[in-house]
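Just one chain is shown here, as structure tokens, and it is the form predicted on its own.
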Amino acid sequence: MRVAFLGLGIMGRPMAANLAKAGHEVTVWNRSPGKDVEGARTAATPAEAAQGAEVVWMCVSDTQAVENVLFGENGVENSLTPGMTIVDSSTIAPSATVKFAERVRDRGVHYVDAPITGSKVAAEGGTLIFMIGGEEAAIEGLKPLFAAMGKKICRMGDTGKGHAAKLAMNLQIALIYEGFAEGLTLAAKLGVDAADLISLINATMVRSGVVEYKAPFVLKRDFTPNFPLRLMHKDIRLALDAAKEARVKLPGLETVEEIYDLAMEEGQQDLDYAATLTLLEKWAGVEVKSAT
């Protein structure tokens, strides 16, 4: 398929690349330079990325950036054509993916919401998991695509229902590493082993696939981003947005977001986010470490 990829960042990079690996003709195009994928053509602009393509692929920082890739200066909606489909992996406000899809399809134009979750590790091994907003029509004819790049997709309902999901994902996976950030620093601050608690909590009820995938990143002390704090801290406000819409309390999300503002004030918008660990820590005058 010929496929338009708009945004080279931790994921969307290696998305594109799996692309071209699995033998489609991809067009890439990043904001700023440099970000060339072996196997793809690079363009100037996102019209110019978009021009012939079949499929147009984004997977930008948030709402603003999508909206002024589709329709800014230079953007997509310059090289419309009738059957074309524009997915979004980005993270953004539902309603917005609402009114993004309604302008383009006056264009006879499908639009499909698919962000995704999983890592960077799971972006460079094709192991994503999408979640769909969207036709089921648009979505059949995209499922090469996403088995180039996934290894499960999962429907939510029609546009906007895949963002909505998203958000709610981050949701829990924002207030489970909260709990077990605190949780590790009251225990190190008690005199318990950090590696000591990580065994017991993954041989009990406590345990997550959040815990066994950011465990051995806190042991290591390892908080090279392979999800920025900057952007959990935007999905967060994404979610809390999205439930004053729709008139919805999200009490400890509220709490949770004030660490954020925190962190991203000590400057550490661009770690990981496990990274608010280390205000825990800061804050009890301990350091959650292992004996061994």
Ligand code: NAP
Given for the second form:
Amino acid sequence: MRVAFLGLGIMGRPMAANLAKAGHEVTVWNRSPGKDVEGARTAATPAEAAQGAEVVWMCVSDTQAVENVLFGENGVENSLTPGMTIVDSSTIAPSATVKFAERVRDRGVHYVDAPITGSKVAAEGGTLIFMIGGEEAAIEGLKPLFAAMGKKICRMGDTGKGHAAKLAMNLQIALIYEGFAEGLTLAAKLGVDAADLISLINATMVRSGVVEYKAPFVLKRDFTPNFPLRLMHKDIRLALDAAKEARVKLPGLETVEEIYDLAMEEGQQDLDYAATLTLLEKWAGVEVKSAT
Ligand code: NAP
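Rather than the form predicted on its own that you just supplied, could I have the structure of the form predicted in complex with this ligand?
Below is the entire complex, every chain and molecule, led by the chain shown above.
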């Protein structure tokens, strides 16, 4: 298929590379020049990339970035053609997605939100999981592309529901990791070895995918970004905004947001969100570590 891929960050670049490897005709664009993808053509603007494409796929930072790419100067809007499908794998506000979809529908363009789970490793390995909002017929036509980048797709409903599900997922990751980090900090202060506590967690009902994934990084104190703290901070805020719009109260997440606000103030935005542990350590005057 002819695909324009817009946004070559941690996730977008390997996703575009997997599309090209699978034999699709890929044109890529990135805001900052100098990023390209083997086997793909590089365009100078989103409009140029989208020219003649059957599918325009985006993976950029946030709601504002998606709006710029679609409707800004030299945006995709200039190259819309009837029958085209726009897919958004960024994590953004569900309400904005609904508005963007309405704006292109009059031009005969389908809009599918398809945010992703699985971080850099899954993007590189083509094992992402997509949670999707959009019409079934449009999603059906995208299946070869999903198959090139991921291992599973889950349709959550019509346009916007993919992003709604993504926010519901990420708020849980933030809360689960916070619970893990608080448990580790208290245990360290009380003299329990971190590796012993993690073995215990993994043998009991306290275990979780989040802990399994993050524990080895925490033990190595490797806070290089798999999922940057600034993006989790953005997702927490998106979830709180969506909750406000829907008149839902999320008191646990409101507290966790304060920790991320402080971490951002401390300059941790480009570290992994696992680095929020270091704030708890600082307040407790202890370092989480293992003798083994
Ligand atoms: P990233 O490495 O920070 O890349 C962000 C991309 O967005 C870059 O290509 C950046 O271009 C572009 N961008 C930012 N602002 C822009 C603007 N105003 N106009 C146009 N382009 C703009 O982020 P990522 O990790 O790939 O994440 C991308 C999306 O996937 C985010 O919504 C994130 O929440 C979501 N996500 C990430 C992960 C993960 O583990 N990393 C997992 C699931 C979902 P420049 O190169 O010019 O800065």
